[in-house]
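This document starts with one chain, in the form predicted on its own, laid out as structure tokens.
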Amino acid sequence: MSPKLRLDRIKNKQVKKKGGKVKLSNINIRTHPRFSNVYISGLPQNPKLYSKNLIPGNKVYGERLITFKGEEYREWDPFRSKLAAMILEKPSLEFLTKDLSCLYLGASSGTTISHLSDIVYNGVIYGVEFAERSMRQLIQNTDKRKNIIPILGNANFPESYAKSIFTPIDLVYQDIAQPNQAQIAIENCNYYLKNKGFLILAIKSQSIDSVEKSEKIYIQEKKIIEKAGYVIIDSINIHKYAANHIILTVQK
């Protein structure tokens, strides 16, 4: 390759930074073909995910900010967010709308819930977190996001934060590394979730039993869900993004 051609290629791939934002000259961000307010770039068989930044200029976990056609997008890392991993694995359930009311159990420091905030920009997300340190980080990372309501609480006792939840819940999203993950989900769904509403449950087998085989744990947790009268729509393996994890999509 000639020096001139090599230089031209470098220029075409050049990243321009201004005010913490990134503008890529060779990127094409477009709407996801199935999920509302989710965006992709790259090849359809190996896309990158994005959400449109609700608070332009604001980062939550060091993600790239990309400006494309006058709009700012946040790159959504599936290795940091199980919800992003789930979407890349093409679930059959289409559950995202701009005005969704969501109960998020295990909000942690704000990585996934902040992308959900971008997507559900006219809705509300109640983010329950038990650890005080994570709650402080969650508040700091999402204080400008008016559709997130942080709640310091224990998801084992859903009635304990009832006074903080003032809308019917369309979706319960749970990512809690506890031995009784399925039971926590059921009790919260029984208490808050509307009939025909949806549950998205991330199951980490190692948190339930570090010795037993993962597949046996998954079967056990599915039986708990079904015995409670819920219908499992999808069982999605996300091991390549998060070891020993599956995600269940469930309807009440």
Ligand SMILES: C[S@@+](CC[C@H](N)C(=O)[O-])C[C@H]1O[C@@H](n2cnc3c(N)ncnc32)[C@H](O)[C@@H]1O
The other form holds:
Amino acid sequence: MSPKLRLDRIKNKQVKKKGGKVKLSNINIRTHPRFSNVYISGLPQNPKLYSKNLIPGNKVYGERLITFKGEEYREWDPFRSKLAAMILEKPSLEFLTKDLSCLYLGASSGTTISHLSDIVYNGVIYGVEFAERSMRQLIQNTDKRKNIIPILGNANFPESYAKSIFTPIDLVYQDIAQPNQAQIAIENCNYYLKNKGFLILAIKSQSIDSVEKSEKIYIQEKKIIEKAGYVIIDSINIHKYAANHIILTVQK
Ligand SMILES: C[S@@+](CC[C@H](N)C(=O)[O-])C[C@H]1O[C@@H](n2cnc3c(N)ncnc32)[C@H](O)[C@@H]1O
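Let's compare: the form predicted on its own is above, so bring in the form predicted together with this ligand.
Every component of the complex follows; first up is the chain already shown.
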């Protein structure tokens, strides 16, 4: 075996612990230079992402748990979470802090919302999902997380879940693949979002028009947002991780 290969093997040696927890001997986890409660390891130009596990020992989607200096971190996969993909592309997300009240539209089975729950650990996230099967999985996967409130509801009708939302909303996060996704976001923001609050909106061009060029769809969706009086702060292309997707950061 070459000395380099031997060194790589030693570096990547994994020590398996009970309960599927993995401790990597060479991982040096540190705080992200720009974003609160987001952590990285590896080279700054090509880092791995983590969030600190709010419920130590608990996994949501089979992610790796890593203990470093007495704290447990959950590896955050950009191919499974568009928020992670966005963070790797250096967005304007400095407003993401521990106390936020969030409305999450399209919570699915809990992958991204669970990492958001690690980040806004002192706040609350109302997770709206209309598929009953996904809602069952969401409840199973996140029932220990006291800052997530699952809501079975249709994001097309924001007023229909008003009784379940009892704090002003600082952030609306939307990831639903629907033809009217920009309109759904605006209606929810008009209804719930504080003035100066933020919207993070994943736009999937294929769900809007599967024939038209993605770039044209993105321009059209941005116009809908601006026409409604919202300001687009950032537009991040995440095609590297999720085909035909951009993510917009928008302010009310
Ligand atoms: C792309 S998945 C979301 C993945 C999730 N954000 C994550 O990263 O973990 C889209 C989800 O939106 C849900 N959805 C689609 N249209 C919806 C609507 N009108 N109201 C509520 N949920 C909706 C789907 O059932 C699906 O679970």
